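Let's start with one chain on its own, the form predicted on its own, as C-alpha cells.
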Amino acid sequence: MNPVNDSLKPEERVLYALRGLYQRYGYSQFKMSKFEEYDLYAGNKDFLVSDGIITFTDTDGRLMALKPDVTLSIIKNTRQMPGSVQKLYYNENVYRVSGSTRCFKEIMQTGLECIGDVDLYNLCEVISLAAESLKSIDPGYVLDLSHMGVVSALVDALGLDAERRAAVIACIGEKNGDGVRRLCPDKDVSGILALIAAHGPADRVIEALRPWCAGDDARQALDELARVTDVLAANGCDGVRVDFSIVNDMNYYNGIVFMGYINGIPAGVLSGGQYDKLMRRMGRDCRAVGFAIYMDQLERLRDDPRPYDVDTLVLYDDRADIAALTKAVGALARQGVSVRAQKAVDGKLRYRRLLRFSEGGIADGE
C-alpha cells in the first residue's frame, strides 16, 4: 500500500506518473506566469481549443488575459538555440471553457513540447511518450495518427478554390464521403474517400493509400508516416491506428499530428502534432512538437474504486483528553491507515472500521 499515491484523486495520481515519465526521458519541468498580454492568443485563436477567453486591464492599462494555453506561452518564453532541441513538460493550470460544463473553469493541462532541430527521433520519441501516457492511464487506450502532408497533397490536386477547399478537409475530419461529392460534382474524388475510408492498423491502411499517393509531396508524406509507424510498432506501441479524420487547422500543424482515447470517455484526451507553421508565425525559423493531456476530461473517471473515505473513523466527546486523543490518532496514522476523528458520525462519510476513544483508550466502537 503506498498511502500517498492512495489518497490522490484519479486526476493527481495520473500527473504524478506522467511527471516522472518525462522527467525519466530528460524532460525538464517549465514554469509560466497565470496571465499573459491578451495579443498573444488575440493572434492565434484557431490555434485555440477555446476561443473563449477571460481578460483583465493590468495596472500599467495593458489588456492581459489569464493563459487558456501553455503551448503558445512556451514558444513566447524560450530562446531558439540552434542545432539543439528544448525537451520540456508542463503542469499548469488553463482557464476556458470546459468542454464537459461548457463553463470557464480552471483545468489542469499536462504535456510535453520538443522545438528546436527536431529529427525523426525526437518525433517518435514524443509520439511514443503520448501513447505512454494514455498507457499509464488506461492500457486500453488508443493513439489515432494522421499526417497533414498526405490530407493536404491529396486535396490541393484537386484544383479547388479556398472556400472549396476548406469544406472538403472539413467533411474528411467528419468521414462525410458524401458531403465531398456534393461540394466536387465536377471533380474525380476517389483518392478523398480512399482516404476517408482509410483507417485502422496502419501497415494495412499506408498500403491500401499507396496508389492514391503518386505525386511526390503525398508519398514523401506517406513515407514518413510508415517510417513513425513502423518505429512506434517495434516499441510495443500497440494501440496506435492511422485514422486521416485526424485533421487540425493547417494554418499552424504541418506533418504528424494525433489524438489520444481511452475508455469510459467519448471525446479525445490528448491532442497533439508537428506545429513548425506555428513557430514561423511567432518568427521561429525551427520545429516543434508536443501534446498536451486535458485533464478536465479525466474527471469524468473520478467514480473513487475506493469503497471508503477513510479506513478508521474515531469518536470521542466533550470528556475526552485531548492530549491523549492526539496521541492515540497520531499512532493510527503512523501506521500507514487514514483515519479520522471526530464527535458524531457523518451519514454521508464512508469508514471501514469504528473506534471509540474515551478514558481507557482507544476501543472498538460498533
Contents of the next structure:
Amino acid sequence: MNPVNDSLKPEERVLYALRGLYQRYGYSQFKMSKFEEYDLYAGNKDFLVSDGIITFTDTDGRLMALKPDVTLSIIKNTRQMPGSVQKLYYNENVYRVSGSTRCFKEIMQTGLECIGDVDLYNLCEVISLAAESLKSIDPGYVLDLSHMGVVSALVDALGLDAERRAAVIACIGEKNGDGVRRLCPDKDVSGILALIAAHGPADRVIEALRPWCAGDDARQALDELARVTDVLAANGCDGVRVDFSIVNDMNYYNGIVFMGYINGIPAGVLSGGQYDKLMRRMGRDCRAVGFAIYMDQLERLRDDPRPYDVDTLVLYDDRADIAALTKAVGALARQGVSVRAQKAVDGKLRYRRLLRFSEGGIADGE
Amino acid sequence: MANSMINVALPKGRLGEKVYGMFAAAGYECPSILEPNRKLIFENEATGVRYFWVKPSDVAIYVERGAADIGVAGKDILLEYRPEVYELLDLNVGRCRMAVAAKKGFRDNPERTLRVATKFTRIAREYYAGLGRDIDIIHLNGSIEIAPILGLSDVIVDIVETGKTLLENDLEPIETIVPISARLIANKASFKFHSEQIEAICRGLAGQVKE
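Rather than the form predicted on its own that you just supplied, could I have the structure of the form predicted together with its partner chain?
Expanding to the full complex; the earlier chain stays at the top.
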C-alpha cells in the first residue's frame, strides 16, 4: 500500500505521472501569473476554445483578463533563437465558458509546447508524448491524427466560395457526408466523401486516400502524415489512428493536428497540433507544436465511491485525558488507517469500525 | 470492448417508431420494445443493441454526453443546440422544413425591427443575421402560431410539416430557412471505441433510407 498514492484523486495521480514524463524528455515547467492583458486575447479570439473572457481593470487602468488559455502566454514569453527549440510544459487553471451551462468555469489544464526550429523529430516527440500521456491515464486510449494540409487541399480542389468552403469543412468535422453532397450538388465530392470515410489504422487509411491526393499539396501533406505515423508505429504508439474529422481553425493550425480519447470519457481529453500560423500572426518567425489535456474531464474516471468516509471513528467524552487521546489517535493514524476522533456519532458519517476512548484506553465501541 | 452493447437513444413518438422500424429492418430488432408497457429501456443481447426512448429534443444531449452511443435527432435540434456529435446519416424520415410564417397578406416593413416569435432562437437569429435584418427575438415554448394573431410578433420561425396548422390559423409560410429530417448521430468518443459496430449499424440503416 502506498498511502500517498492512495489518497490522490485520479486526476492528481495522472498529473504527477505526466510531470515526471515531461521532465524526463527535457521539458521545463512554465509558471505564469493568473492574469494577462486583455489585448493578448482580443487579437486572437478565434484561437480560444470559448469566446467568454473574465476581465477586470487593474489599479493602473489596464484591462486585464483571467487567462482563458495558456498557449498564447507561452508564445508571448518565448524568445526566438534560430536553430534551437524551447520545450515547456505547464499545469495551470484557465477560465472558460463551459459549453452546456454557458457559465464560467475554472478548468485545470496540463500541456506542453515545443517552439522554435521544430523538425520531424520534435514533431514525432510531441505526438508520442501525447500518446504516452493518454496511455498513463488509461491504456485503452485512441489518439486520432489528421493533417490540415490534406483537408484543405481536397476542399480547395472543389473551388468553393468562402461560405460554402467553411460549411464543407464543418461537415467533415461532423462526418456528415450527406451534408457535403447537399452543399455541393454541382461538384464531384468523391474526394471529400473518401476523406470522411477514411479513419482507422494509419497505414490502411493513408493508402486508401492516396488516389485522392494526386495534387502536389495533398500528396506532400499525406507523405508527411505517413512519415510521422511510421515513426510512431516503430516506437510502439499503438493507440494512434488517422481520422480527418479533426478540423481545427485553419487560421491558426497547419500540418498535423490531433485529438485524444479515453474509453469511458464522452468527450476528447487531449487536443493539439502544429500552429505555425498562430506564431506568424504573433510576429514570430518559427514553428510550434503542442497539446493540452483537459484535466477536468478526468474526474469521470473516478472509481467507485469509497464505502466509508473514515476507517475508524473514535468517540471520547468530556472526561477524556486529551494527551492520552492524542497519542492513541496518532498511533492509529500511523498504522495507515484513516481515523477521526469526535464526541458524538454524526448521522451522515460512514465508518468501518467504532472505538470508544475512556480512561482505560481505546476499546471496541459497538 | 469490441462487443459491448451499443446504447441507442430514440425519440419518443411517431418518428421514433418509424426509426425503430428502420433499425429492425436493418437487423437490429428488439421485439419487446413494441409491447405496450411502461418500460423505458429495451435490449437485445443477440444483436448488441440497447434502445431507450427519450424526449426528442433530449436525444442530442444523451448522445453528446455519452449516455447513448448513438441516437436519432431532428436536424432542427442539431442546428439549434449544436451538440458536439458526429452526424453520420440522413435517415430521410420525419421530413419537414424550418420556415418563416406570417398572417396571410403580411407585408414586411424593412424600416422597422422585425418581431420574430420562435422556439428556435439560434436558427432564427442566424438566419436574419445572414440577411442583415435587425430583429427582436421572442422566445416561446409552444403554440407559436398564436403570436402573430395576437400581435405579439410580426412573423414566426417554426417547423412546417404540411402547413395545415398554419392554414387553420390564417397563417402562411413565406420563406423556407432549411429543410429538416431525422439524422443518425454518434458520440465522438464512443465512435472511436465502437467504430465497427456503429458503422455496421450505419450501413444497415443506409440500406433502409428511401429517397
